[in-house]
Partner chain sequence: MAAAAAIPDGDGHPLFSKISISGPALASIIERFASSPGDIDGLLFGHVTRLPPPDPRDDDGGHGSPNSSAGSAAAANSPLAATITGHLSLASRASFYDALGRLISPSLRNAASSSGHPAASLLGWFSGRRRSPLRPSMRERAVSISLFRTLDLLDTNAPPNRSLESLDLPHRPSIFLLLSSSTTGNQAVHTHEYRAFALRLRAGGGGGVLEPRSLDIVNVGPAFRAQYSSFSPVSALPWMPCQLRGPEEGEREMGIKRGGGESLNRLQELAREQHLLDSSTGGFGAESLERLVGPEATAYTSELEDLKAEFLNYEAEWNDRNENFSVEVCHVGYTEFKTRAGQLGGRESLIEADWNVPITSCCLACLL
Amino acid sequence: MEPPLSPLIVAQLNHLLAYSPLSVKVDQIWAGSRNARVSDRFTLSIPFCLDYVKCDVIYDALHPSVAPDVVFSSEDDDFDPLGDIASEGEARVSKSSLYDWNSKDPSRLMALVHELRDLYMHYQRRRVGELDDARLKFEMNTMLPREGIEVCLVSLPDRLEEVKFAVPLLDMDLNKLVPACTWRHQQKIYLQVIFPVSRSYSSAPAAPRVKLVSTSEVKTLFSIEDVKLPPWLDGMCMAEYLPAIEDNLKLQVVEAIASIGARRRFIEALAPLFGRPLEADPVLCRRATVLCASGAFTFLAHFSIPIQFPKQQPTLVMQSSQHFNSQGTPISSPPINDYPWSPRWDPPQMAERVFEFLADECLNFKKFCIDAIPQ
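Taking the sequence provided, give its structure as one chain in the form predicted together with its partner chain.
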């Protein structure tokens, strides 16, 4: 069991985790001094190029006012951030977050992490730029002006190398498009393009591997796996490939956001028939629960509304308020997906048809509950 972090250090780390636009992760915290009562070093995973850069941040618990030192992983052996700063001259040095370090300022660690990530990004660009590969040189020249693009060189076993591009797609702010969203980090969809570095000049360069990657919250808005990527034709370059996929993706995002509105209207239409929902997901409107009664039998109806609503109908689960199994949990019906449905109905009609279906189905469910009750 490691002791807690020293107070000056924990203030800086908390500030980083709370305020950084990057979703930085802390993997491990431990103490470096002998018989330590406080910890003073930790491992950070900093997101970069759809992956994480790991580094050990080493403070000194005995001298907490001294700026931390950073040890990068062995793959980043060549990365020399302080050398890069020094080579840019005195003006750059005096702007560094390590210059005139103030351990009482909680924002310092965040500034350092951002500065190091920036230097790392340039370091990776330089490495890729130094490769002797005509196609990659061309891609770098055409793509680098694009805002937010990241690139890195990945070494594989057998001395093979790949270059990975992370291209942010869609010039729109997803966080703003979703009304009242509570996402903390900026949500983005990226196209990951991995080029093999070609060693021989004779053979035609192999097509890169392309894949859509999104930040975690986007997955609740729409499923990125369902987006079909166009094939990469021979001799194609990224600048040609991107517009087609971006147009396609934009349509789907617009549709997904429109689907939120449809779902909201559906939930609102439930209210006149079932009464106000007990629970509903107010942002993405993926979930709603209503209370129903048929005579003396009361039960809950849970609606799971799919991303492809209204093309796909909501999944229904009934849960009794009066019947419990031997473990004491309420008895639920299996998910129901096959009740009458048409995407062309307007929301009040959808709600009405569901209401009618439930009025019939609840009798079966009541019987199901009574049968399920242990005697």
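If the one shown is the form predicted together with its partner chain, what is the structure of the form predicted alone?
There are no partners or other molecules in what follows, just the one chain.
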């Protein structure tokens, strides 16, 4: 087990992880010498172009007040951020976060990481801009003025070079559209477009690969995988391809937000019949649990409410509060989806039909629990 980081370094790393708008990850922490009492270096994964850029941040445990060195992976040997800063002259150096480094300021590491990411973004744009590919030059000139777009050159040993674009879609704040959401980072939906680098002898440029990508929390709002992308026609460019996608996405986001309200009304309709839910998801309204009783037999009913509600009905699981298996776990029913349901019913009718179903089904479930108890 590696020793802990020194307090000065911990303060800077914790500030980065807590306050950066980027979802930066720490891959590993280690010490520079074998018998060191404290660690003084770590590997960061910094999000860029729908992937991560890795770099080692190397402090000196004997002099933790000195600014760290930053070493990028061998794949980015040509990236020289300090050289880029120096080449822009004294004015650029004085604006760098490395200038007049203050180890007691916990925000300094975060400022350095953001600065390096910006420099890396310009480095990748320069690499792509130097390619001898007319189509990519056109896409770069027409798309890069769009706010938030990122691009990088991907070189793999077993395939031709590719250029990857990450295009943020929808000029709308998804965090603010979801009432009371607790998402810490800004949620986004991107179109990933990967172009093969054309060779001069190529007869016609191949169509790019396109895919929608979102941050993980967006997938709890609606199913990004179910969005069908239109075909990429011959001679098409990204500026022509994007409008139809954004119009379709905007409609689906609006429907997804409306579905939250429908799920909330369904959960609220459970209360007059079952009593106040024991648990409920207050933001996206995807889950609820109510307590049920039939004579002396008590059980929980867990509702898992799908994103496509009310087109798709909730999945029910019944869980006994009185019967346990050999591991001491409460006995539960298999997922249930075959109870009466219509998306055209209003929420009180939906809840009433579920209540009637459980009133009949609880006897079968009680027998199922008794039979499942190990003898």
